[in-house]
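As a starting point, one isolated chain is supplied in structure tokens, in the form predicted alone.
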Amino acid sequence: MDLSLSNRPEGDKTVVEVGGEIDVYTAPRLREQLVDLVADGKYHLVVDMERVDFLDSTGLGVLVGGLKRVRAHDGSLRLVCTQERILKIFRITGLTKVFPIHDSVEDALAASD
């Protein structure tokens, strides 16, 4: 499986659409995307994970790293995910206390930082 990535501006935020598998092989591409966005001054990110089929610890590490990068600039990183198998990973690891997780991109965009 491969990883698909795209991003688009939405007001003062950037939506990053992720699809496929985020694992040890594909996570570096996601990391690079997040690093590039922060380097371009995009500090408020919404990562849409609705099309993610698989997420491993490497992918979790990339998301945590992205969160640290945006927070260094008083930014935010919100996740969009409704898939139970992915949400279970966030609950087991305690990352539901770290990431704001929304049911839709619209909800994530409407949330205040």
Second form
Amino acid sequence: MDLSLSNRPEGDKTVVEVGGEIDVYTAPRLREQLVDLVADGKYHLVVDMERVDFLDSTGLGVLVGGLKRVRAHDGSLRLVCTQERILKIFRITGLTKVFPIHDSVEDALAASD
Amino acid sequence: MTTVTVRFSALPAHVRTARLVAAAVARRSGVDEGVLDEVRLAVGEACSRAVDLHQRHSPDVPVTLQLTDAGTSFRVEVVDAASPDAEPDASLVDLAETAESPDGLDGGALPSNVGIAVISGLVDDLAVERRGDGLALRMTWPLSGSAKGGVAPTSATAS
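Switching from the form predicted alone: structure of the form predicted in complex with the partner chain?
All chains and molecules follow, beginning with the one already shown.
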């Protein structure tokens, strides 16, 4: 499955819905989306990964890059993910300590920064 | 013992193909369904690493993926032809501190050993062996039951 991307405003935050496979081939498109949003002044992002089938270390790099960009503007980047196979790679790399990971978009939107 | 060999041009788009083939052969060899995601991720990381190295050093040389049903184990080898002299650092990584520091992971580029560190975090049996100008990453998973079906020796080439 190819990468699917969309975003929508939710109050002062922007929800980025990602689906499909985030790998060495598709990660540049996600990077572009995050860069565009930050360039557009969207500094509080919620990345909904519930429909992501596959995530590799290239995808992790893009998410870390996005986190760096929003933090440079005192922003935030929260993840929504409940899939064990996706969460595992965050645990292996220690990034569960870096990204706030929520069970639902509602929880992520309700969280304060 | 049966083997499937795939040789593919060093292009990111083919990494997905390699993952799909690896998962299909693993399933057919009898790898537990619960482990297939690990196989897919580990093969993807190994192939991404090889593609990156080939693109920088040997763009015209294909990457080789070899999938072997050895009866009691399922073995995957990803062979590149462009590894630098030093063996990659396969120790586990903790990116938390680096990611939190203002200067760390500038632009989101992860350290080059993260892919192989992810593999070592996933796969209990990982061996690295020099082959000519490159390295062979060999990953092995035990097969718990009898194979569901044999895999005829074959090969494929993508370009």
